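The chain below stands alone, shown as structure tokens; this is the form predicted alone.
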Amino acid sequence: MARDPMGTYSGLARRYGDAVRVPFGRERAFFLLSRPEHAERVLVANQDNYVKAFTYRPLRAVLGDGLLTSEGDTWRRRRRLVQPVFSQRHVVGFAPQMVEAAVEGVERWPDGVTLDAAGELRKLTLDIVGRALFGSGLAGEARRTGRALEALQRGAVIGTFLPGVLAKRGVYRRVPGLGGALAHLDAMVQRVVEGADGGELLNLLKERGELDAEELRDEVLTLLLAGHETTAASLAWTLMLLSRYPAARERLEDEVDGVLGGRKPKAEDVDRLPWTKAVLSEAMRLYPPAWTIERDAVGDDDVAGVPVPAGATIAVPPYLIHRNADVWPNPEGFQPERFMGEQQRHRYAYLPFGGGRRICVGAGFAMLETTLVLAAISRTHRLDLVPGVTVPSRAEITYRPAGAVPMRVSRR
């Protein structure tokens, strides 16, 4: 489980079924349950019995207590203090800048050159959220993030396996490899929080007046790798897709042309780019990346049939629940067309953004970037993956291409 989380998790459902107990430890049982009636039992229908796994400890380490990792009375503060930003009527205010980043780098990349797709689109992203929430442009700070973020999500998994070790911040900074890593980042938050002009969240949350410094530095911070890597893994594994499905690609470049016209996307575009979205979300679907939710069980419960002890850690893993031949026909195939219309399916047998009142906060925010930003790519450029490559998959706190995306540029 430590060196391939996803590959055990898959293992384990092919050989066990949907519901599987693992033994972990002298002391605790573990739980990984691959159907969406189980996904709805612990995040919504009892979400009250559930708190966040003892795996996410090691990210507190790195992230503090935002709102992806606080519990309790902490969590609905932050949740509260940070949820109007994220209103529809307020994110699609964002739309502007998120197409004039999009349009900016897109047209840097110059006509027949190889680039990594994926440490491109870190770029873009990482601008995008902050000029949007944070009022700064961060596009230089794309590849050094990037890396920083690598050595802590692997110090994190790691850390998982060794409680106690690596579940203070401090000990992060002992540790070669890591300790760069967080200075870096603490270092980027810090020029964020004292730069003169703050985006509308951060405008928010100093305005309120209610976080200390170091509980902004942990919503900030939380917030800025939330709202890049995750983004930028979707688009990237989008593009891939897209390139091996050439008729699915031409479908979206013909809806892109007829709705735009050769002019930026906006906001009002969204709605009537239907394949677009489509593509996304079936993108989403293979390769989700929060691929695992994990949560604690407070008391005994009976989840769908399955009866959880007290202490016990529950995994619901949107990777396997997305890829349930039960719920999904052909689930390892790209057909985008599953999400055009309306479709006939438990509400919980496609979870993105998680469920129930921990559903991700930005969940509106992300879907409008990422239709605004391929649209944009599509508009005018097209990528390839190069022939013969191969793109290894890592999946640790998020599920992302390991390593590059070697991809060939040309303009439509």
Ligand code: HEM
Second form
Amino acid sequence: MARDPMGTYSGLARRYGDAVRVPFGRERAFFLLSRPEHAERVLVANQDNYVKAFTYRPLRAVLGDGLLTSEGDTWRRRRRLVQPVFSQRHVVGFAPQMVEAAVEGVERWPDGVTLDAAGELRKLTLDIVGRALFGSGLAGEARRTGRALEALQRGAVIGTFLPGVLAKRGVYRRVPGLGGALAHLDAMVQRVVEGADGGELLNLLKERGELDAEELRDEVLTLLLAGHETTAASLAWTLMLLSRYPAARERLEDEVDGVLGGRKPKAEDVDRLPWTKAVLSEAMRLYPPAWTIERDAVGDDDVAGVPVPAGATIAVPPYLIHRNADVWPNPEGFQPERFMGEQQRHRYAYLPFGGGRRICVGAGFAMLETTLVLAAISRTHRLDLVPGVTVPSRAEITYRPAGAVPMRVSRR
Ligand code: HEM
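Pass me the form predicted together with the named molecule as well; I've looked at the form predicted alone already.
Okay, now the whole complex, with that chain kicking things off.
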């Protein structure tokens, strides 16, 4: 599990079905549940019975008590503070910054070169959260941040299985490779916090005066990391799929050309780009960046027919639910049509952003951003995977292409 969590989960589900009890240490029961009904029970219907699982502990060591990792009253206060910035009505105000960053990034791609699409997208999405939320352009930080996150994600997965050892930030700092990664992130956050134009979210976090310096650090780091790593992965998977499915790409280019007529995209265009959005949704079905969601049960529960004792850990991985053949016909096929028009399936058959009160606060931001970025890229450029290159994937905290994704750029 420490070496290859996704491969292990998939293997268990293939062999034993969509409700698996995995022996895990002497006193811990671990359940791998991959039906929509399971997710609904754990994340929504009986959510009061669950807290974020022990598997989030190493993440907490890095992110501290930010929105993603905190619980109880701390979480409730933070969510109340941050949520208004991410309301749908509000988020459309970030569209100009998203498009500006995308167009500037893409304009630098010369015709005919081969570039690392994953690295370019990470640069773009980090720049976007930096500009939109914190008033700081961060494109220049992307390379080192990417390396720091690679190291920390690997550390986190290994740390999960060494209880107590990597649960503390102080311990992380002493591990070779991880200490430097944390120091880089801290320095980036420091620069953002001290930036002259804090951007709306940072100003809000500072003005209320509710957070001390460490809490502010945790929140800024949480939003910077949760807000760019996932969208970068989603866009990278999408471009790779489009390169393999030329008919889907042609339809997307036609849609973008028809709606934009050559100009840059705007927030109002998003509703008129249904195929573009369907492509992104289908890419997140097959390759959900947040590939597993895990909780610990506080009391006993019955999870859609599975008796679960207090203290058990439960995984309801979007990756497995999204590929459950009972719910998704031809689960391995890339078919954006699934997301066009009326959709009749269980509400939690598709959960790239989770569910219940801990649902992704940035879901609207992410959909707006990825749609605008994909439209901005497709308006002027086409990217093709270099033939013969296979890109391995890596599933730790996020599910993403491992290493570089070499793609050849052509101007349209
Ligand atoms: C494609 C992009 C994204 C995906 C797939 C994604 C996925 C998720 C998922 C599944 C969760 C719930 C985790 C759980 O229940 O344990 C989550 C939570 C969260 N996400 Fe996202 N996310 C994305 C983009 C973003 C963006 C753009 C931001 C911020 C700018 C963001 C900030 C957060 C935060 C702060 C939480 C914790 C919310 C809470 O517990 O109250 N995410 N995300």
